[in-house]
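First, one chain by itself in structure tokens, the form predicted on its own.
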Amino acid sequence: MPESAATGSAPGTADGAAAAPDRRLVKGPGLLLVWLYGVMVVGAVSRSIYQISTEFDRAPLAYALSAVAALVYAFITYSLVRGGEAARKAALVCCAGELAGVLLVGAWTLVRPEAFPDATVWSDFGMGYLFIPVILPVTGMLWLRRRR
């Protein structure tokens, strides 16, 4: 029998690595991250869940906004428990876009209001969350670009 076969690891590696994906990303701090990203998740999809099916005719743009939100942060979560070299960069991609959607978004509530009758997540630079909209994926990225 194969040593690979007998030791359970993949052939040509020692112990498997190659087989299992990388799980670094939730060690440590990352464990942190994917525990935040999961309550926005939670958060988000809840609230445009809630919004969408009940008052959606009242403020569109900003439920669709918060549901846009909701998939970011899902996005990323899977990401991170995903693991791996292809899954970090996804990530890191997707936190630069999330936060360059809370400045795009936040910025514009403070300029048209009007625009937006109600509040989404990313409102005032995600003041309504406590501004972890605006820090988290900041915090994402310098993790992702500090694990490669």
Second form
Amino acid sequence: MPESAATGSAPGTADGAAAAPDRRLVKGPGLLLVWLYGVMVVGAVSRSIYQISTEFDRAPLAYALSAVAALVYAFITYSLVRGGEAARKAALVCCAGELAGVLLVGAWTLVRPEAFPDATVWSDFGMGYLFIPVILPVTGMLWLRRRR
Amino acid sequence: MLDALTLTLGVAALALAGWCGFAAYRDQPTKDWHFIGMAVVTLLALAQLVVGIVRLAQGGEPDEGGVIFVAYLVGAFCAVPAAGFLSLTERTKWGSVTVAAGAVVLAVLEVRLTDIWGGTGA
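Right, and the form predicted together with its partner chain of this protein, after the form predicted on its own?
Following is the full complex, with the preceding chain placed first.
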């Protein structure tokens, strides 16, 4: 990512980058993780924009929840790309929130389907997205814990 | 015909996924041959994008609306190149895994595209 180009900067800028430990989160399995999160961002954001701008009244709760999911995905992706300890912790918290959201909304859609005239990203534990929404936060947290 | 192109693209995407998955299994990064494979799949996706837009311009009416149809076409076109560029930054087997995942995403998008266009075929 962009950092790799910056490390070759002129001497005297005193960035201290050479001595810093490798805090990158996008390496090895992290690359796959950031790719899947990126896909979810594109999917959830574009879907939310379309649904909220054209047919929000049909299922306001579902579409609002999808928008929240999109924001969470966007923030986690940004944190992963940014790297560093603070971003790692923030992403960890968001992954936990994401997992709680998937489980909560997933259960909610099963118990009270009448509240959801249309599906959200997290309906039925993310079945419409090959269950990636429920697998992703778990693998995300495992990866982020290992990078401590 | 859009259906034939969609089917070809879906099969090609799965083949690419298998190929890159195999490279990952052998602990190898993506190599020149893989990138040629990605280019072929991307060209097919570009052809699909063009054909899809032409069909729309000719008055074809997707079941789920033109905006969603074009959005999925563009997404399908971008999936594999984006994963390919990511794999350039990660010269390990994880780059190959990512391209394989990108190809699977493309195959899924193709299935959705057939839904979106609908069974009537205009």
